[in-house]
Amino acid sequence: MLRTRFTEEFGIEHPIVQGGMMWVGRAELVAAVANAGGLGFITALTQPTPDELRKEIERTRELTDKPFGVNVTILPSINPPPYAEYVQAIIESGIKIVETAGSNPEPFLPYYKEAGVKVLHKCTSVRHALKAQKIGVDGVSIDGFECAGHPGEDDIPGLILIPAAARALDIPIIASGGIADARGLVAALALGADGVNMGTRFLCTQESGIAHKVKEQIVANSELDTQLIFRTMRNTARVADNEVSRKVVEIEKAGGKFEDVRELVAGARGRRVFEEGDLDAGIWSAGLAQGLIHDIPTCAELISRMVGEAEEIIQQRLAEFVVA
């Protein structure tokens, strides 16, 4: 068994979390990680109103009785979804863990911590992780120039980024982008992570409830298979390679403005590559990681094989490299 502060600290048997993802994290998959020992979390943004949210909590406690989480990202809109009243829907719920992401989380900070709820907060920077420490989170989760989604803009990758954090930083870190397996696992940790957050390995699970057919283009798909949209708007985001993102890229190095892809990174295009299979309807998240993934397992053979192969790796492999 891996034991980590993460592990410690969050009551999770394994230091290995199913970030929130939009129209992925759902009950199904969110269960098949709590079971496995992993710490999943709903992506509370998928359900359309915060009623349907504690549905979504009340049928994934049917299926599991191990902490999960909820994932709440803060974007800014025109019409901001009601973030008050997810929030009072995920105490109200019992939810002891949630994961945050986006804007700043502070003003929700003291609702959690009168209910005894534990935050861990996405970061792309060391700067982003400090103020997080700071306004009281904790636990960050540092995302890499790797990840599937938004990377942030200094585009530095894992093998720097994670233990500058480490460095820094008091509370737990999770390390995101890039990792799929237990080599990946055992890298964070040597870096100075406390356990890692996988999202396009996850994506690519029995339990996860997108098309199969999106599931066998990860596996077929390299690690060269992606592409980095908003570039030239600053709010970069790592996408599939498809029909869709390689328009959005050539506007945007023609001079396009946001307008000019409006339609073509609709969020309804996006799901119904999801739902449908329609692997060219619209943009849809996965990460370099990609190039790592040739398999679809279910969440407890990925999280037992990932746990035991690192165990495998840190006995064996590295202790032949200590000489007396």
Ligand SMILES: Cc1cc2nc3c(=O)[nH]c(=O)nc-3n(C[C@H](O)[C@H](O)[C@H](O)COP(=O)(O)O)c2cc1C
Contents of the next structure:
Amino acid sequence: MLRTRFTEEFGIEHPIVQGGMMWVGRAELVAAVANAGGLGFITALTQPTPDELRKEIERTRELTDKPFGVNVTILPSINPPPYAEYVQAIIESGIKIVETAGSNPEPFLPYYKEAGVKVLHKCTSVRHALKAQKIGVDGVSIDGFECAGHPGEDDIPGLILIPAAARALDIPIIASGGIADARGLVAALALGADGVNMGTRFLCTQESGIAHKVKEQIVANSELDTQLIFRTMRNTARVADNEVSRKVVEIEKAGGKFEDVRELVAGARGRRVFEEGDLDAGIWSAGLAQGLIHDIPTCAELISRMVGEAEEIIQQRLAEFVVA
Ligand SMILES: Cc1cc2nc3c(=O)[nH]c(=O)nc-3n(C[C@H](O)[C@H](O)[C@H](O)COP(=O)(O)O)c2cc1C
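Next up, the form predicted together with the ligand, please; the one we just looked at was the form predicted alone.
Then the entire complex follows, led off by the chain already shown.
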């Protein structure tokens, strides 16, 4: 067993988190992570309405009696979803852990606090983590430049970001981005984190409900197989390398604006990749961790393997370096 401030304060068996993933963070995956002793997050906005989210929470409860949470990602949008109603659904469903991401969680924090909900805020810089600590979140997940999805614009990898955050913060820190195995877990703990968050690794498990072809592609891919899109718009996203992501980068390099790529990056097209296994249907998030993923395990196999090997690395490999 690995015990950290995070496992103690959040009441989770292992210091391993499955972060919110659009179109992927559903009941089966979240419950599998929970049953394996990790902390899984349902992705609120994958559900089309707050009522559907209530049902997904219920469905998850039917599959596990262990703790799990809900991710609420608030990104700038022309037609924003009814965030307040999603938050209300989460609180009324009795969820006790929320992962916030995309923007400052302050507006909803009083509601979470009043309901006794612990908030793990995901961010990409020490300054945002400090701000989150100041407004009263219970922990931060910090995404390094390696991560799938939005790494921010500072381009700081975990090797620097995590120890810098550990030095600056008092609340528990979850290291995120580029972690897929026991080595990453031990490294994150050594850098000062209290646990790890993984996206790409959990995307490629038996219980993640995406097309098998996508999982096989992740196994086949290396750490070189990602693209950074939306760089020119200062809204960078790391996605899998494919025809569409290469095209988006090309258009941006030629001076194209969002209007010129809007159709290529449509959420509905990305969803088709996951649902139909058509790998070039649209863009899909995946991180550098692809280079560390060589199989498609169950969540239970993955988590017990990571914890077991981490214990071995700490007790044997690392301990042997210390001489009198
Ligand atoms: C397919 C996919 C979808 C994601 N969607 C979201 C999301 O909706 N909200 C969010 O906060 N993070 C999202 N993420 C980011 C993950 O929660 C996590 O922070 C990231 O994947 C960590 O980096 P890693 O992939 O290297 O483990 C997504 C990641 C993936 C792979």
